[in-house]
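One chain follows as C-alpha cells, the form predicted on its own.
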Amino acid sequence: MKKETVSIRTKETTARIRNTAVEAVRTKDIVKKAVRVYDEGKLGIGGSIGDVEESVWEKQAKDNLEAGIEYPYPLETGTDHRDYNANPMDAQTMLKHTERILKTLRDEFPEFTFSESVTIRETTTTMRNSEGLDLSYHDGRFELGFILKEKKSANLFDGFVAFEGRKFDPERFWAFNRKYLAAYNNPVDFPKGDKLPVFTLGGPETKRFLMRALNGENYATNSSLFSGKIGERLFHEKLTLEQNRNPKETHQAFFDNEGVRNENDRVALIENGVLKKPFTDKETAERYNLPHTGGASGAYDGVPSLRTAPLRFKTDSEDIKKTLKGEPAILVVVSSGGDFTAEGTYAAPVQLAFLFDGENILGKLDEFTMRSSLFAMYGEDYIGTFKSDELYLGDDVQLQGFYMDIKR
C-alpha cells in the first residue's frame, strides 16, 4: 500500500472597509490536510479542515478504499521546495498601508466612497508520498480590492481600485491611481469609427470559454470548438497560450493535484497560433491517448480531476503607445454580462471604460457594447498581449488588445 499526504495552510488577515474606513479586522489560520492511500489500483481518501492527527485521516482513507475508486497510475517522485516570498507583509504594516490609502482617498477624492477589503494572505502547500515525492510551495501576497461608488450615482457600484502582489509600492500605486480616479471626472467623446482598438485585462468569460475548449475530455469527445484541430493554425501567428504554473505569473503552486511538474512550469497549448494540445490529467491522457500536461485539479481531499487549469497568454508585444501609432484606444475596466456562443461569437456590455493612448488614461467614456468572435479577436483583429507597467494593479499585469466592433 502506498500513501500520499497533501497539506494546505493559509494564514490571512483581512481589514473590512466600509464608507472609506476600516470597519473590522479578522484573522484566520486554516489548515487543510488529506491522506491518499493506493492499493491494487484503487484510491482511498481521508481528510478534513483542522490540525487532526494524520493517523485519523489514514484510517479514513483506508476505509474509503471500499468505494472502489480506480487509480492505476504511477505516483510522482522527486524533491522541489520553493519559497516565493520569504518575508511577506505583516498585519501591522498592512493596516498602516490601509489607513494611509483610505485617508488619501477621503481627502483627495471625497466624491467617491470605497468599500470591501484589504488582505494579506500567506499560503504553504505541501505534497509528499511514500515513493519519495517531497514538494513544498510558500508564498505571501497583499491584496487590495475596493469597490468604488460615486456618491451622486444610483448604481450599486461604479468601478474599483485594486492591487495584488508580493510587494507594495505606495508611490507607484498613487502615481497610477491619482490619474485613474481623476479620469472619472473627465467625460470624453468616443473616437470616430465603428471598429476600434480595445484593451482589456483578460475578461473572465474569455478564460472560461478557452478553459472549456482546451479541456482534454471535451476535446476528445467532440464537445470542444477545437476538436480534431490539433496541428492547425487557428489564431494569429504571434499568439501563444500556456498552461502556466509559474507562481510568479499565476500565483499558485507549481505542481498539479497529482504532484506533476513541467519544465519551466509551463506547457504550450496554443503556440504561435497553432493548436498543440489540450490540457490533461493522467486519466484523460491515458483514456484518450493525448499528451499529458499535468493539468489535474480538484479539492485537496477529492479525487484528482480535470476541471480547470491555469491558463495564461505569453506576452508577445511591447509598447502599446508605439503600437497604436497615435490611434486612440479604449481601456475596458468593468464589463459584466458578456459571453461567447458555442460557435465563438462574442458580445459584452461595457459598464466602465476610458479613452486610452497606450500609456495614459485620458477620460471616461459612456457605456457601450463590444462585439467580435474568438477567431477574429485572436486572429486578424489581434493587436497583442502586453506587460503593463503603467497600470499598477499588481505583479505581472497583462493587457490584451483587439479591434472590436463598437455599438454606442
Second form
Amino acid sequence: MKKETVSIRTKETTARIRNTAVEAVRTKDIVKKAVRVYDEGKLGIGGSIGDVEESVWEKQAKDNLEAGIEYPYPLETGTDHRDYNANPMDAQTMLKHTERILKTLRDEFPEFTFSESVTIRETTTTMRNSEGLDLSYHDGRFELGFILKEKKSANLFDGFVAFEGRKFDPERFWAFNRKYLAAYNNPVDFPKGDKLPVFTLGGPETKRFLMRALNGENYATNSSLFSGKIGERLFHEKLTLEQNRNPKETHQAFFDNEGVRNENDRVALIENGVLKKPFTDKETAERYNLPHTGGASGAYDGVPSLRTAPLRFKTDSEDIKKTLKGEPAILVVVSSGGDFTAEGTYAAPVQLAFLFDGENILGKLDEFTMRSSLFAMYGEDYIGTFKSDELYLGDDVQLQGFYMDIKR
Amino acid sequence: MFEFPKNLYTDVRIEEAHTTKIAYKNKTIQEEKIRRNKGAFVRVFDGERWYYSSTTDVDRLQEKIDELASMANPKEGLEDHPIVKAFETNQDKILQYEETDVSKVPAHKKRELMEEYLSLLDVEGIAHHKSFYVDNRIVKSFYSSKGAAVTFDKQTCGIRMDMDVVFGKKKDQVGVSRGAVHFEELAGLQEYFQTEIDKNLDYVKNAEPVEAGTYPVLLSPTATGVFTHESFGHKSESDFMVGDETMAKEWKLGKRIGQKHLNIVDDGNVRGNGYVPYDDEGTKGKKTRIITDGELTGRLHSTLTAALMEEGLTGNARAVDFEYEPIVRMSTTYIEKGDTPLDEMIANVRNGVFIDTIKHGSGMSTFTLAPARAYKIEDGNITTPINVSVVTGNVFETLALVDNLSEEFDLLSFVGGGCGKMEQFPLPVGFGGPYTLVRELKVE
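For comparison with the form predicted on its own, please write out the form predicted in complex with the partner chain.
Okay, now the whole complex, with that chain kicking things off.
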C-alpha cells in the first residue's frame, strides 16, 4: 500500500476596516491535512481541518478504499522545496501600514469612505509520498482590498482600491492611487465612436469560458468550442495562453493536485494563436490519448480531478501608450455579471471605467455595456497583453486590450 | 464553561460540521468524502475595537480568549455600551435533526440513490456528465460573556447533475439540481429530473441567438429569487448604510420602492439553506418585512448595525463558517406571491423574454442575471429557446417596474454555490418567490 500526505497551513492577520478606520483585528491559524492511500489501483482519502494525528486520517483513508475509487496511475517522485518569501511582513508592520494608509485617505480623500480589509497571509503547502515525493511551497502575501464609496452616492459601493504582492512599497502605492482617486472626481465624456480600445485586468468570466473550452475532457468529448482544432489558428498570432504554475506570477503552488511539476512551471495551451493542447490530468490524458499537462485540481482532501487550471496569458506587448498612438482608450475597473453565450458571444455591464491614455487615468466614465465575441476579442480585435508597471495593483499585474463595441 | 475576562464583551462560536460529498464522472464514482470538522471563532470587544480569532484547536479556546483579551483595553461600564447592551442573551437548545441526521444515512444508500438517477443521463446529446450528492449537518454552539448559551443544529442535502450537451455545432453545459432538508425527500424525483433534463436538451438543440434589446421579462421563481437577492436584497443589508448619510436618506424607512402589490420578506425560520434559528451572534432568527405594500419597512441587521442605527435586531449576522466573523447577510429572502394565474400573465405578453433558470447574478448599481435557459414570449406564448449572455437593470428603478406577480410560488435552495459578499463565499441562502413580470429589462 502506497501513502501520500497533503497539508496546507495558513496563518493570517487581517485588519477589518469600516468607514476608513480599523474596526477589528482578526488572526487565523488553520491547518488542513489529508492522507491518501493507494492499493490495487484504488484510492482512499482521509482528512480534515485541525492538527490531528496522521494515524487517524490514515485509518479513514483505508476505510475509504471501500468506495472503490479507481486510481491506477503512477505516483510522482522527486524533491523540490521552494520559498518565495522567506521574510514576509509581520502583523505589526501590516497594522502600521494600514493606519498610515487610512490616515492619508481620511486626510486627502474625505469625499470617500473605505471599508473591508488588509491582510498578511503566510501559506505552506506540502505533498509527500512513500515513493519519494517531497514537495513544499511557502509564500507570504500582503493584500489590501478596500471597497470605495463616494459619500454622495447611494450605491452599495463605487469602486475599489487594491494591492496584492509579496512586498509593499508605499511610495509607489500613493504615486498611483493619488492619481487614480483624483480621476473619480473628474467625470469625462466617452471618446467618439462605437468600437473603442478597452483594457481590462482580466475578467473572470473570460478565464472561466476559456477554461471550459480548454478542459481536456470537454475537448475530447466534442463538447468544447475548440474540439478537433488542435493545430489550428484560433486567435491573433501574438497571443499565447499558458497553464502557468509559476508562483512568482500566479501566487500558488508550483505542483498540481497529483504532485506533477512542469518544465519552467508552465505549459503553452495556445501558442502564437494556435491551439496546441487542452489541459489534462493523468486520467484524462490516458483515457483520451491526450498530452498530460499536470492540470489536476481539487480540494486538499479531494480526489485529483480536472476542473480548473491556472490559466495566464503570456505578456506579448509593451508600452500601451505607444501602441495606442494617441487614441483614447477605456480602462475597465469594475465589470460585474457579464457572461458568454455557449457559442462565444460576450456582453457585460461595466459599472466603473476610466478614460485612459495607456499610462495615465484621465477621468471617470459613465456606466456602459461592452459587447464582443471570444473569437473577435482574441482575434482581429486583440490589442495585446501588457505588463502594467504604472498601475500599482500588485505583483505581475497584466492589462489586456481589445477593441469592443460600446453601448452607452 | 469559559472564564470570560472582566470589562470586555466576549463571545465564542463552536461549529461541528459533518459533510458528505459523493461525486460521479459519468457513471463512475470519482469521490466519496465524508468529513467531520470542528472549529471555533472567538470575539472580544473593548468598546472601541474588536479582536477576532479563528482556530481549529477547540480544546484551547480559553487560551484564545485570554490572548485576545490581552490585546484589548478593558473598560469599566462596558455593559452600558449600546452594542453590548443590544446583544440578546438567549439560552436554548434545539437539536431537531438528531432523529433524521443525514450523516447517519449509510454511504451506500446515498450511492444507490445517485446511481438510480444517473441512468436518466443515458440519452443522445449528453457527451459527458458530472454529478454529486452532498449533505451537511452542522451543530453550532454560542456562548457569550453576557450569558447567552445556545446550541442548535441545521442540515441540508442535495443532488446536482451537470451535463455537457452536444448537438452538432450546438454545445452547452447545463445542469439540474434539487435541494432538501431530509434524505428521504431526495427519493422519487425521477419525473422532476427527467423533465428538467428534457428541457435542457431541447434548449441546447434549439436555442437561437437573442436579438439584443429591451423587453418585458417574465422571471421564474428561481429567477425571481436571484433577482430579489441581487436587485434589492443586498441593499437591505444595513452594514452598507452605517455612518452613511446618503444611504440613510436614500433607504429611509417608509420610502416607496415598488408598486402596491410588492412585498419582500427575509425569514430565518424557513427550513433549508437560509435556516437561521439563531444567528452567529446568538440572536434569535426573525421574519423581517423589508418591503410592505411597496414601501420600505425594514432592513437586515447585525447587533452592531442595529445598535448604531438604533433599530431592532433581525438575526442576520452570519458567517460563512468558523473561520470568519459574522456580518450582515440574508437568510431566506423572497417576494410574496401575487394573485394572478401564471397562464394569464404569459397570455398578456406580446413580445417578451422568459428567464427559466439562472447561471449567476450580481448586484451593484446595475444588477445582472446570466440565464441558463431563456425563451421568447410571442403573442402570449412561451416559444423559441434563446441564448442570452446577460439581463441587466438598474437597482434603483427596477423594483418599481415589477408589474405582476403570480399566485404560483416556490422557495428553493441551491445545491453548490451560494451568496458571496467580499471574502465570505459561498454562504447558503434560501430564495424564490412567484413568477414575476418586470416591465422592461435590457437583454443582451
